[in-house]
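Next comes just one chain, in structure tokens: the form predicted on its own.
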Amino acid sequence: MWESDVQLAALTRYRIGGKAHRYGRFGTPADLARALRSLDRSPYRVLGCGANVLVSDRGVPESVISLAGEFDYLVVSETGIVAGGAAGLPALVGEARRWGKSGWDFLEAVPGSVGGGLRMNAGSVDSGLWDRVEWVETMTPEGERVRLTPAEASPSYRHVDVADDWVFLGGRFEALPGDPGTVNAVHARRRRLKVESQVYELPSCGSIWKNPGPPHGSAWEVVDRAGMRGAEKGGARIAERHANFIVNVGNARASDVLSLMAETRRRVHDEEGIWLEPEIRLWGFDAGDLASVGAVQ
């Protein structure tokens, strides 16, 4: 069922942004299709955890989409895991834990619903959930259920070639057994490392921006560099103990988030040469906002 004029501060990691114009949360496959026809190509957005995104203050045009009901599942096998779109990363992650299934550690501490995370293709530098990938199957605004392999995909680092308003509704993973002693440890190691030197204690959105690559190295060394640690605006603020977070201190805006981001891609730019790409996604802002921060509409 749809709702009119949802706060979606609530509905993200951020805790920041405006309303939707209109937002439903659909728990079938036949309620989703049913949604999606009824929004009649006209454009909308889909929201998972709300681990990756920043509304602007005065909201979105669109209507947003959430799964939940039988899209939020688990089930481990031999050798895979089948889960819905809107089971929680930490979940799938701490059942390949649990069941001592190799491999999954790289995405320890990694906040995001599957769907999402199929979406950004979620992970680490080194890694990203479409290499674990069987087969996923999404739907289309037509309501047309649709099953993709990894090649069809054609996955990169923070990418998928999919149409941005099909909807992932789950997948397959490849998950095969390991020693679970090894794998306990393994992955309370990666736990550990992402505690101490991320930030979990305050709102925000992860990493902002995509890691530039050689020779610049990552994207928290480059922000470091120009000076923009520890920066604040408003209620904004660059972490001391991770540069490519920005974190809610209290109350911040989108506007106080967006100003750190123009302000710090200038200040490397100057330093550096390069030019910053946001790993965020951006709701709701205009066209100038966008080219302030290096977005693509």
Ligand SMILES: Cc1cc2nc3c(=O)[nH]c(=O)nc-3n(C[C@H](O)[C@H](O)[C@H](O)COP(=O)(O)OP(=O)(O)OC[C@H]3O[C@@H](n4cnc5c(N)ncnc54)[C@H](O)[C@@H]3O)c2cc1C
The other form holds:
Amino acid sequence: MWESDVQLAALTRYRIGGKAHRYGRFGTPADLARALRSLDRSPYRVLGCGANVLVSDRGVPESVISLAGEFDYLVVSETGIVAGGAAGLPALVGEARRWGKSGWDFLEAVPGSVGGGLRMNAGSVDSGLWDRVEWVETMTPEGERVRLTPAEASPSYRHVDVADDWVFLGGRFEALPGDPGTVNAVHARRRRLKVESQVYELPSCGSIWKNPGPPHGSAWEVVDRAGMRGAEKGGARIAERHANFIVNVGNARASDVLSLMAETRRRVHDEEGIWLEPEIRLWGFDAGDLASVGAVQ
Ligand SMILES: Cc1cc2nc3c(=O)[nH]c(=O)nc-3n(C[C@H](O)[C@H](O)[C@H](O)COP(=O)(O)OP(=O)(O)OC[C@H]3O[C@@H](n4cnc5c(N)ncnc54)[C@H](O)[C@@H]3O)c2cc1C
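Given the form predicted on its own above, I would also like to look at the protein as it appears in the form predicted in complex with the named molecule.
After this comes the whole thing, all chains and molecules, with the earlier chain placed first.
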């Protein structure tokens, strides 16, 4: 069912952004296929939990769709986990831990949905969700269901080679039995490290920039060296605790976040001769705004 003029700020972790002129939540594959076909190839975007999206103050001109209902499921078996695109990543990781499955701690304390996690190949520096995928199911803009393996999707760091308008409906993930005590301890350690080093108490989108890699190091280090830690614009601030987070300290506008990003990028280029690339997805911005932060979307 489509709705008109839906405020996206309320549907994103950032609590920032204007309206979607058309928004729909779909709870079954049949409903989703019908909705996609009704768009007749006009552009649309897929919104998960909005933990990695900055929506412009003007909102987005495209239709926006979300998954709900039958897409929110998790089933754990002896050797695998089957999860729907609307299931939460925290629920997936929590079940893996509860069942003593090894190899899932890398996703501890990562907010979002399974669909968003597949699109972003969410994870840590050294592992991504696609490392655990056996297969995923997608839906094309024509409403066809297509199953993909990792070899067909070519995942890489925060990226997967699947067309942006294909919807991830869910998938089957490897989950091998581990020693429950060890699994619990490893998860607890990872969670503690993340909660201590990142910012969870204020709205954000997580890490703003992709890590530039050697010899420059992590994105937070280059932002720090460029003197931007703690910089503020309107209601947005580069977090003191983690210089790759821009937090909403109260009524931030998307333009505040964008302006901090553009200044950071310029300063990092002046200091180190590299151009940072955004990890977050930017919706509803014009080409000039996107160019100012190096977004190729
Ligand atoms: C405090 C905090 C900490 C974070 N830490 C990490 C971290 O450690 N590692 C990490 O990788 N990320 C991290 N993130 C970012 C975020 O958690 C991940 O990117 C997550 O995968 C986003 O999922 P989502 O459902 O919120 O996606 P959204 O933000 O809603 O969307 C992100 C992208 O995925 C697409 N998408 C969403 N659902 C679907 C679908 N079903 N089918 C196709 N495309 C879809 C969207 O169109 C968009 O392009 C963090 C974020 C926060 C706020």
